[in-house]
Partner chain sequence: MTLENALEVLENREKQILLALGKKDGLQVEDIAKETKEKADSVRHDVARLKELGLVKIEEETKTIYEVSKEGEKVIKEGMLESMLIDKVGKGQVKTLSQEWNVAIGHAKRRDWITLDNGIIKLTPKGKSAIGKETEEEKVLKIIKAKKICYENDLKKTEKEIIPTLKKRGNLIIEKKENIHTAYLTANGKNAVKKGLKTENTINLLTPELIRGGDWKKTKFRSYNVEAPVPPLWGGRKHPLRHIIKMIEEVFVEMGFSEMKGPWVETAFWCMDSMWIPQDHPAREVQDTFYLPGKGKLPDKKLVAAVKEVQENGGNTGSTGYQTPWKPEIAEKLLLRTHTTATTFRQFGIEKIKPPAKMFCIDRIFRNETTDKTHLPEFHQVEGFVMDDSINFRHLLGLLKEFYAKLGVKRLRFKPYYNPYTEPSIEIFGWSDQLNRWIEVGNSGQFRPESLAPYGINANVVAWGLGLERIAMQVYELTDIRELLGHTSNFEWLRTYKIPRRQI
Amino acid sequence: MVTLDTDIPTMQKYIGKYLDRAELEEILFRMGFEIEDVEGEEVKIDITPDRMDMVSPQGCARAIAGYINTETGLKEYKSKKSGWKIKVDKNTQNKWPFVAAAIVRKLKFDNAKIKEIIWVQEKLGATYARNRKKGGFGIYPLKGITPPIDYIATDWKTTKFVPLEFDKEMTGKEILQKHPTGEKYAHIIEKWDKPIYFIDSKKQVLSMPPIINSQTFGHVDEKTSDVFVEATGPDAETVHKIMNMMITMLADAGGEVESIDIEYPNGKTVTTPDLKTHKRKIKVEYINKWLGLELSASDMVELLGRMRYGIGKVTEKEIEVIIPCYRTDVWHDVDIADDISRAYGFDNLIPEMPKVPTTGGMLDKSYVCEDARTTLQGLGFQGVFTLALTNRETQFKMMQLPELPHINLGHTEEASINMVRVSLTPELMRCFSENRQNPFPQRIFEINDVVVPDDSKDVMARNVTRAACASSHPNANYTEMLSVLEALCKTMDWALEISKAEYPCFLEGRSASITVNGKKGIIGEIHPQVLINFGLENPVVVFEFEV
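Can I get the structure for only this chain, the form predicted on its own?
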């Protein structure tokens, strides 16, 4: 949960209606959120991680106002051209390449609102931006900044500026070593050959993304009315969504938004913020099926309006839903179904007994897998359970195999995890490697799922159950593993076909392609170079196939 710290008067102001504490608590509970116990007018609202647009008082109030019919339907946000430009240096493109920026004018800041904005910045940075690893952003008083602005990578020792809350100039390296914020986030950029800066046309440093703003230009106070807002990061979608959440918050606080042109080194110019809405068509029948209701299209239109969606073309069977620019959580039709159910009210759903009683039990496939495990145990093999998350080094490079299509995990906390496995054999090899100190022979197997990309599926991937078996000892050979495979197939009444085939991970002439009940697989003696890659001395022989 993410906690929104605010107070009752602030929420009343942005909702546009008087609600006492009990009423606010009841409404939030119906929406799926909770208020923690805090004395007086202060409140702490627990926001679910998917609704980061509600992490500010303005965003939370916007959702509540729709839910209670104070202000329903799509809230649109517009911007006008500022004439400002940000020129992106080509040397930033292999580090922190994407930029979004805007100007917001006619804001009224007091001490409470300044704290509020700092708090929202920190919460978005810690949650949606994954402790700044997926993005960073800053807000600056506009006064004193002279466009155009350069987003530029320079030498660690060349550029100096006074970081926020300090009174002396420091280089980038000094900030990472001596400034508390620099030390906290140093791991993000310390391996870069050059740090990145926002520098205006007068060569004044605004900040060193994603670490810290300058004391001169990054300090908003009660005299500030116009601000420059920027977001940067390695992923364009994350950067633009962070920007939209910040800009809509400031717009709801009374600000007027102006756009900025971002000029990239490839000649492309992107105007930000991108406050465009998105459209999605939903089937009335699909929503009713998910919710177990019989709502009409007009019923759904009313409920969608309360959840602050816009509505396009409507028929009895289909609704064109307009998704606000600040909603980062709507990925699938089921997300819209979830919002409709919240507006309808979970307490209004009437429980019903299933029309066809059923008895729980394992799937047929699960029984088959259990029988296969029992058979392999009887043949002297020990079952193991390896992790689904792995890395390309183990799955492909160490096995001397070409890289196959797989689910890439992108930026992860643990460098040794960057994909979801597509094969069990490399993980059994790693199991042998990590048990080299134990006596041989070692005979292990695993029957478990791998994950392969599949564009035909909603989640763009599907699970595939595979069986893999491996034996390692001084006399391990192809014949041994073939006899195990034949015994398994005979016991399970599976049809087995074997045909000659060569694979880079196996010794030449000591491998084959197998088909078990129509499913493809492989069998063979592991190549000596693969054994060396895994630090193994004894031969290894394996088979693997789809169950």
Second form
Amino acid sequence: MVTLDTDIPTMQKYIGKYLDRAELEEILFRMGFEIEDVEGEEVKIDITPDRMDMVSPQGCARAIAGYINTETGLKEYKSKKSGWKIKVDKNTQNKWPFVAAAIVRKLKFDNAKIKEIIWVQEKLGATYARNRKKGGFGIYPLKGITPPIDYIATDWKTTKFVPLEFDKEMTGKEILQKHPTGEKYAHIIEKWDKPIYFIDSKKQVLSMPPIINSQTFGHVDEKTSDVFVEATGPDAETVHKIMNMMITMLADAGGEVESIDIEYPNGKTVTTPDLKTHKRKIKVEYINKWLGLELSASDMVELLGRMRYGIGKVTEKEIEVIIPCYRTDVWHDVDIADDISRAYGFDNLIPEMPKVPTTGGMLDKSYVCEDARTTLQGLGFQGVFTLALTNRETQFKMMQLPELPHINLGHTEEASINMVRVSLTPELMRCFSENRQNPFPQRIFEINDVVVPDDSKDVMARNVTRAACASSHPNANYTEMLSVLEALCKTMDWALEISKAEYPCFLEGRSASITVNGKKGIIGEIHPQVLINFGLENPVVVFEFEV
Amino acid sequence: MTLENALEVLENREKQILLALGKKDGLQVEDIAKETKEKADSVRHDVARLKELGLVKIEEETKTIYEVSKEGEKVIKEGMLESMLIDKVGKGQVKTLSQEWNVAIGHAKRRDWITLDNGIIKLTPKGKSAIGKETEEEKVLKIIKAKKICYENDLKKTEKEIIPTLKKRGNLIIEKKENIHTAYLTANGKNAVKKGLKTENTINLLTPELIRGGDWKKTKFRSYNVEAPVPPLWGGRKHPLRHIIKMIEEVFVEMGFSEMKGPWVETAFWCMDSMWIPQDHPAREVQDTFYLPGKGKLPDKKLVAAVKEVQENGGNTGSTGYQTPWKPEIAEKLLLRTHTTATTFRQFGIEKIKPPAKMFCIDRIFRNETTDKTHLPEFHQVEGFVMDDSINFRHLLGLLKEFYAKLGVKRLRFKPYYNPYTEPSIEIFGWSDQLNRWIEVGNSGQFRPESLAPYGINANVVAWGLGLERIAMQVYELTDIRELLGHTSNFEWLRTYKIPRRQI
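Hand over the structure of the form predicted together with its partner chain; the form predicted on its own is what we had up.
Below is the whole assembly, all chains and molecules, this chain first.
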């Protein structure tokens, strides 16, 4: 979850209405957002990933102002032509082909606002642009840049500039190896035959997108009032959207937006930012049916206005909805239905029990497992619930067993796991191991799934339900557990066959292979060395079989 | 406690003890046991109770006990060294000073039994008369040995005087200290005995013999101290988490839901693509998902094509789709399922269920996380869905209200939320009386048309899910998830936890 870190006075200023913390929290809750943490005037607002346009105080305030009826309807953003041009080199087209850029003038930067911009830039890059994989962007003081600008793929070794936070010139290659930001995002561009640069008409390098700006030309400070903003990336849609989220934020902060023409090598010229709205016709009946409401078209128009949509042509049956340029989450009419329901208020929706005639029940196997559990409980065994993710040490080595085919985990954040269990017994042994301090006898069981590889399945594996049951106390022995197994099988009406068999995990001459209801299993007294491996002093007798 | 009250609760065995003390006050447990023909352990228990009733007082003193050591035993058998010496001198077998008899000569000289004359040993008259006679030391050793336990006070004054010598002479005896508890009657106890205590010949156990032979009619059974503590007992119980699972299963079944199950290992297709999660969604990252080596198989071509289309351009749903190419190689990846919605979509795509349908599952899911108090890389998800032509968003709220009310959560509040495959989506909050605040109790939503279209489902589908452990921790008031799930659960708690009722 992304958080918007701001403070109440800032929010009040942009919303244009006095709201105290409790009111703000309640309104955000109804809109679908939570205030996570509050210290004094400072607030952290959790922004869901669909509404990245709300990650700036301006964007968040824009939405709130609508919701509380202070300022409703479409907020339009306009731009004047700046006359600037960016020429896109054809060698960029197989790498990072799309560019959007704009000029924003008359901004008043103070320290707080600079921090805010960097913050929003980082958050958008990390989330909506998927850690810059889908796009990156940069902001530069306009002063010092001479148009037209080239977006050009040059070379790794000769083009040099001073990257942000550094004081000497570096080549593209050096930046990826030595600059912290370069190292962090190197994986995005390191396979390119040539890096891409923004270079102005005086041959000054402005940045190496999407990695880093120049310290000389790409460093905004308190004296900056006019900025050049660019976004680049492999996906046109993302590039325009992140550009729009940034530009609308700067416009809401008081900036005047001017467009820039992007000249592509195929001869096409695109004027950016593309602050165009989109239209979508929604059917009143469809929305009502989806939500279970009986709203009229005019009801919906009012609710849509509060969600900052514009309205085009309206009839009783249909509404033309104008979607703001900064919204990235409207794919379908149901997305608009969702906004209508938010504006209507979930608290105002009357829950209704549907009449859907069905009969309920468990799967047959679940009933069988539950009966077996009840039987084992009656025989004095305590149910346990062990973990499916375990390690080879526990499952095989400590049990003195050869490795069986199993599902190997790839990269794991938790160091103690590397496989999915194939057997329950070793996990029961761990239960005993953790409970040495508790009184004996200790009798436990588990009926649960393990996973075994199976090439015939679409997932190359299959869940298998197994039952394992173990007894530990000074007099625990084979007879005791065979009695339990027989009692269980009699109750469950399972045929039981026993035949002598030796396993390295059991004491010699005190184990058998079993067939329970046609499925294989084992029973035996755990080998003393295995007991020692698990740090146990009392004998353990166990059986396990497939259910 | 008054004397009358005390007398009323007295058991036969306790009365016997009082009577024994009445005969001879100041007895030790062993003596009482002998007197009453009971076991020392039960007497000890009874005396403790009599003390509580104020009828008996216990005096504690430390007594010295002597035992004959190994060396002492040798002396009893062979005599003192100097006795052996004068015997030999008398017989002419030892005549002069020698290394072997050095110690004995010293002792004999001190007793005035011999004199030394230029290395020649000569017996004195005292020495001559001592030949063949027992020394005082030997006598006392024999007295000590004869007694089973020899207290210091059991010895006569003259005998006691020998003790230092016995200790000095090569530790012939062992001295021990023992705490002696002696029971005396209190004033009340004496009164009780004076009043006369009626004792009857009572029997402890009702046996098959007594029942069969009819002797039980003549028998007076000893009454028990029914308030006395007893040993703890534990039997086999359900695991606490299983209790919660059962409870939720029952609620679902009561509401007409059928159980479904799906594999723990999944393809990314069923876990994500099938429900319109975009292929670059952050939840697919390695940090959140356990990806497994190898790749799985995609379902039939027609379904895969439909999923591809709806992802890329919305198909015929009226959606724009994600406008990015959909890649089968991403969908083929194997993983441990991150949610049970994978199982829900298998119902749509493989089982091809048709409306009306209500299904649920409570099963394990996996997240690539490190373990701490509130996180485990695996836990359980509860999920239910309803599919019907008539279903709408308000019905979902109705279902949630009913479902949670049956679990004991009477007050709900719904917060809009975001989820890639449902719209609207809800975060469900329940009021906890226990915590006096709203707590998150689940997630829910109405499936998007894009998520249903590939399966030819025109009906609406609503669904909800909740984390089982989170609810269970709330119910059992646990602060560490590891107490609940895994081998780290303490048997003590598993044996003693209170059975939960339907309330959170």
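Residue numbers count along the first chain shown, from 1. Between two forms, the rigid core is defined as the largest C-alpha subset superposing within 1.5 Å. Computed from a prediction, not measured in an experiment: that's the story for all the values here.
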Query raised in the report: Since part of the chain moves as a rigid unit against the rest between these two forms, which of T358, S456, Q437, G267 is at the hinge?
Result: T358
Query raised in the report: Treating the chain as two rigid parts, what angle does the smaller turn through between these two forms, in degrees?
Result: 70
Query raised in the report: With both forms put on the same core, how far apart in Å are the CA positions of L379 between these two forms?
Result: 36.6
